[in-house]
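Okay, so here's just one chain, in structure tokens, the form predicted on its own.
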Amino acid sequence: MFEFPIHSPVEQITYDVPDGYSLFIKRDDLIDPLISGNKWRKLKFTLQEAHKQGKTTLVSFGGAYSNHLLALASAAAKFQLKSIAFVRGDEEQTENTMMIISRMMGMQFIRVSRDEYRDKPALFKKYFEKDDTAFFVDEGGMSAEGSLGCEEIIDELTDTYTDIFLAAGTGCTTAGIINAINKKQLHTHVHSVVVHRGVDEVTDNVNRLSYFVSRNSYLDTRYSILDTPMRYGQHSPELLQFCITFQQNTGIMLDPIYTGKAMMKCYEWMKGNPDGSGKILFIHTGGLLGNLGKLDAFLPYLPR
């Protein structure tokens, strides 16, 4: 019932990449126009998983500009679901770009304040307890489900890499990558990029999705959980014009939020290891509608 092509080429960076190095992305980015990235990947088994169930109703939850509850609402019209969502901050009044695009896809919303956002069984029991239909969907797609279809980025490799750098929201697609390289017994370092502050919970949520991480003290040297100085969502100068100075010479569009953030790491890390060497794979999670939100921060970055 859920056949989703997947098309996410791995090509090479030579870009400002430091001698000893070899720079290689994987394109998630080019899946899907709305259900990009790690999207799917996280919402694979899950709708497997409600169908399942019988359940035809998916509720999920997240902030306003949200590329997941967008990708959820795709992915629901895609296969005749219905999909709700709890949005957080009810001060924000004016639906954004995103949230329209949502709702031209049939994903209907319910906003709350952040008080009540932080408990969402509590929010799922409230309004879709007697709902029979309803299928709880985590914020971002956090699930043993959501890590097992992130699994499959690294079955669809073709070759090896030294180290593998990505983005982390949640730490569901680090915990997916983790263990895949694990049970083909790579030697495979995961770098995983936390892009807001909440650094203890990604760990704490790797941890408890992976089947080896904590289990094993050999294989907890094999990833790294790398910080942010930045809030999710927020923005540096220094940021904004890496975006922009990457994507000009590369053509692959970056995100602020995300990808932006995890691939400006990957080159300080290179560049602070002047001595090293490595085959690198950076995976690009998507999320660049994103950049939607962001525009006006752009404008002052851009030529004219």
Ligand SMILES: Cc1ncc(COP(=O)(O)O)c(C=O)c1O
Given for the second form:
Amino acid sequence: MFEFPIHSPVEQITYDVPDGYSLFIKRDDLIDPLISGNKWRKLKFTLQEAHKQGKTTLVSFGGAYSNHLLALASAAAKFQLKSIAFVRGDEEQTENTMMIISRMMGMQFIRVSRDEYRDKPALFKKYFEKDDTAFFVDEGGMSAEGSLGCEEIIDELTDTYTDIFLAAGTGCTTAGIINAINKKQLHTHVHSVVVHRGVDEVTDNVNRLSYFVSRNSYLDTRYSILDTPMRYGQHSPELLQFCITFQQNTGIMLDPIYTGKAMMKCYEWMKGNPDGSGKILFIHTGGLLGNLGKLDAFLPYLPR
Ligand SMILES: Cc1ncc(COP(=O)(O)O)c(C=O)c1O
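Now that we've seen the form predicted on its own, could you pull up the form predicted together with this ligand?
Starting with the chain above, the whole complex follows.
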């Protein structure tokens, strides 16, 4: 139950990689068009837990452009479960494409105020206390089960790498990667590119979810997006240009909220250390439909 074949090959990227480095990408974006990237990784054991408890309604939380909610809606549909999500009512008054696609997969939305949204357990209790079928899934799929699922990204590898780059929102995926690296006693340096200003919060989450005292793997958040104006959900002209150039030279799509930022930082790191060397694995954490909210911003960068 709650398994499906995972297609996530590792491919080499040769485009603009400086001498001394080799760059590989774990294509978790290919797992599923909607349950893509780290989303399935984070949901798998959560769904198994819900099933064990006999729950059939997944209740979660997210912003109006949440990749997590779209994935949850699709996973629920795939396994004949119900899905309901709380969104902040003041975030966007009209329904955006992500929400419409989630509704096409059967998700129901409950809009609540920003204040109410803050206390998620209280919201769940208020609306679902008497509903025995309801199962709480935290925002972004953040949980011990979520990070356990992300360990499988490393378990699937047949090669070893000196460095791993990935985008971080809550740090749940990073925690899974670090746990798996420690478990396998690898000596891999993990560059977690936090895409918002809460680097301390992410580090706390990673520490809380890591069941190993970090012996071999080394969490590095120095390449996080601290430099404004590129805070969460925002973009700079350089980032948009980077995403377009990268895509047009590799055929691999990125998104400007997570993977584009992390890949840009990966190149910055390689190019900033021209005398360095390394065999790098970039983990593509999916989220490509996030581009739907950024189409207008990309227009000036597209060929005519
Ligand atoms: C595409 C994408 N990449 C990376 C992340 C960050 O993952 P985490 O919250 O596990 O750090 C997210 C958010 O869940 C995401 O949607």
